[in-house]
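A lone chain, given as structure tokens: the form predicted alone.
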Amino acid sequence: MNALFLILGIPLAGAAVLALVPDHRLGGWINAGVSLATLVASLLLLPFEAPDPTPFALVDDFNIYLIVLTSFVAFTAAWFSAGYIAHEVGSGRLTPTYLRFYHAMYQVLSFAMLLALIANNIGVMWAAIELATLTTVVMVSLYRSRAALEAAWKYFILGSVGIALALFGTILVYLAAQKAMGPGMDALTWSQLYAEAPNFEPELLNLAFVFLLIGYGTKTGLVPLHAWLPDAHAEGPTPISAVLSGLLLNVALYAIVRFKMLLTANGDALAPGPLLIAMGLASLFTAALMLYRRRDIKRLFAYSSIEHMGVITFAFGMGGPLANFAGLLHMALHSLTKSAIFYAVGLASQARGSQQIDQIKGLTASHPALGWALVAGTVAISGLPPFGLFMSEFLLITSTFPRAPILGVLLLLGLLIAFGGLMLRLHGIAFGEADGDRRPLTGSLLPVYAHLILILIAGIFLPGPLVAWFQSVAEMVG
């Protein structure tokens, strides 16, 4: 529990300190240092047995891996941000005051995401995700342009509607548990809910899951609840786009999967799989087709995030040890890959002074280290070997075809459509005719390559303990 105290306490203390640091450059590196300290604290959970749950804190195999993943990507995003975001002051897009606010809110966002993962109370988890929503709304609007304010407003409205529906679903779960558990905190506590789930009222549980799927599905960016996501990614600061895509979507999906586990444990409740499969395929196909019409590079990869959240949702909808394993692996590798891509995209946009794809050409000639990193990231996110996402998609496809051949065909077709859209755009960005612009990069490429190395290793070799860990979680998810 000392580790949990540090994991949650370090970001909160860091936010308070960063709100008072006047030097934005120093603030950027303090932000990275605080995130590194949080990562170190999260690693303390790995070598030991999970602590016994308390009424407010739960650590098991499922959320340990997400806590570590969230802390790691939050650290690399803060590391990248230290150099990248300072350039925004020099370019006139941000003021030092806004940047000080940005660094403080970054740590509040980290705290909110980690609290949502650690919470053993479904009400606390809801409040943490709401806090993360409000924090990111403010950060998306940081540039104060008309487009940024519009994106933040859209995110606020859709996110608030979604989180309100999730609250209603949370209340219905509490009511469904009354028959077996009576009133009180136990009926809000995950560890207690799992033990008594077979005795819940199935009708209320069914209704609750519909509201929860719509509510948290909005935060996950699932179609048709995705309208906020491309705007928020395109108009917010690039490090926040990386955190949104790589982390916050995972946190919302984590909530959905936790509630799915309650329905699975109740033999009289509806099977949640078909609902997840339908929304997953709808997200996959919608996003895959939209990739062909994007002109803004950040919007392009925002739709790619919708595509991959659809794939992961589909995997958990199929269920079973192999599909769940593929979904868990895909969650981790998508986070690493997409955050690396957004880091690279942010540098490319700063180097060319535009997010428009037709203004970003020939990066492998003008900025070779950046251009080839973006090529590698796009190849990886497209699901090609030797990167790890090939393995997770291959496992999902091979587990789907024997059980539901038609769904397997649809999944494969959606992935192929998305692959074509990304390759079509990548050709010009990486290998088109360079315009001769060789402005120096304003941020470090080390976080990009650190992520790419990890996903390359995952595509070649997964350590035995990690495989056993994912297998344990896959069995738990059901």
Given for the second form:
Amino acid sequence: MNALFLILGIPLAGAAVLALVPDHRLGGWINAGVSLATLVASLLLLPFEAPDPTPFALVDDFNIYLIVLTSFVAFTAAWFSAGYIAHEVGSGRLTPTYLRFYHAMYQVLSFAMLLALIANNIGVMWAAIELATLTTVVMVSLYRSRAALEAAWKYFILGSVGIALALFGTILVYLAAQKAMGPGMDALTWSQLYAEAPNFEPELLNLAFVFLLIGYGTKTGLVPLHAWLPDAHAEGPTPISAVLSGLLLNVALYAIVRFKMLLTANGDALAPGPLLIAMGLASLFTAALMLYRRRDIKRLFAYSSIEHMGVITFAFGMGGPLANFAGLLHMALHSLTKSAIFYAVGLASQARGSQQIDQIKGLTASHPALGWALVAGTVAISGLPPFGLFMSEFLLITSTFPRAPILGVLLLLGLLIAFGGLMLRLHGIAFGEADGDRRPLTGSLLPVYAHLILILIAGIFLPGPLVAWFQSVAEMVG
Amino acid sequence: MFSTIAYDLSHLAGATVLLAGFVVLYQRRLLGVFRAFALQSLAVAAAAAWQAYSQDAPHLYVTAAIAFLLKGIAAPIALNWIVRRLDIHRTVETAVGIGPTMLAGVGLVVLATLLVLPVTVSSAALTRETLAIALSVVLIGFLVMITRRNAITQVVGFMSLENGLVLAAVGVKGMPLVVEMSVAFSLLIAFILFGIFFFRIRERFDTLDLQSIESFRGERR
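Given the form predicted alone above, what does the protein look like in the form predicted in complex with the partner chain?
Complete assembly follows, chain above in first position.
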């Protein structure tokens, strides 16, 4: 229990401190330090036996790995951000006043995401996701350029509508539960809801799920609700793109999966699988086709995030131990890979002074260490061995084929299209003659390498206890 | 104990909210839109206060007060002020004509009713009907956001959508956290209004017309 208070308390206290630190360099490192402390606190959870859920917090096998993952990526992103932001100030794109705000907001964002994961209450979870949305909107608009404001506005409006629909869904869940559980807080508490789920009114639960899927699906970036995502990723500061892609999308998807578990536990409600599969495939195909004509490197990888969220949603839609296993693994590995890519992309666009792919051309020639790291990341994200995402995609495809051959073919086709698009663009980014600016690297490559090594290890060898644990969660998600 | 008068009063409040939603839909001038929205918020406040009284749930008075003060009074004044300060066009620019939008609105009410009533057979009659009205208001809020081009009318659309949510939340008996949720939403709304003004969307984009904002994609050079 104490660890949970630390996990939530440290970012909040950190935000308060950071709001008062005038020096942006110091602020950057304090930010990283606070995130490191949060990570350590979340590791305290690890020798793990599930504590009894309290009205406030629910920690079980499913969310503990997301808590650790979130605090880990939040830490490496803060670490990367310290160097990145200093350069942005140096080049005059940001002023130190904004940075004080930025660092405080960064910690509020960590707090909100961790709260959404930990909360044992669907109302609190909703409010936490709303808070996370608001802070990221502010961060996306940080550069105050026309494009950044447009992106932030679009994200804001679409995000708010998503949030509003999710709230309507939440109210309907309460109403569905009320008959069985009576009025009061219990009917909003996850642990109680799961226990009573078989007695809920299935029709109301169905309607609720549709609203929740559309609402939180907007935040997950599922097609056709994805319009905000590429803009927000491209126009915000790169550390925030990494956090958005790597973490916030996962948090929203986590909410969807939790509600899906409620429907599965009910038994009489509609099977949520086909809905998830349809949205997953739509996201996969749309995003995969969009990859081909990207000229902006951050937009390219933003679409790749939509694609992967589609794959994960598809996996949870298929359900069953194997597909869920693949989905959970994919969620973790995508997070690690995509944030590594965004760190590399951030360094690349600073080193070459542009986000346009044709300006970055020839990165392996101009900055070999960075260029090859980006190549490795892109190879990993397109699902090639020896990296971890190959394993999760392979597992998903092989588990889908025996059960639904047509869906298997569609999934494979979508992945191949995406693969082609990424390889085509990667060729343009990494190879060829390097012309244009060549500035020295400004930030550390260590966070990128750290993530790449982790996903490489995951691709070659997953430790036995981890596999066993993933299996138990996969059973639980159902 | 629900006497008929209690039942009728909550229906009256709910129906006024819905009616005001339609009024927002057919306004051609921004000031008219703000007034209709203020009316809707006052009706929501009345609905919440009445639920607080009839359910004997004093915390709902807080929700009513928030709806009354923030959305019934402060938001319309702020909107007026922003329109004057940023010198925005006073007419509503529509993407779809008024007539078809009204028809679509009627269609949405039918849809909401057909959707909600069959699935809530076992709930109390009042809850079902409030929920159907609330969903209609939410959908009409959407319709406003989709068919009106100015960012500022879209914001009003969003706020009236939120009115629908408050109506739903207070209509469900014993729903906890309603106050917290309406505070969270007030935060969102304050943020939106602040955002319009602070970002000076008018100065930056020349116009609040989202169509011209969206012509810019960051990928054309």
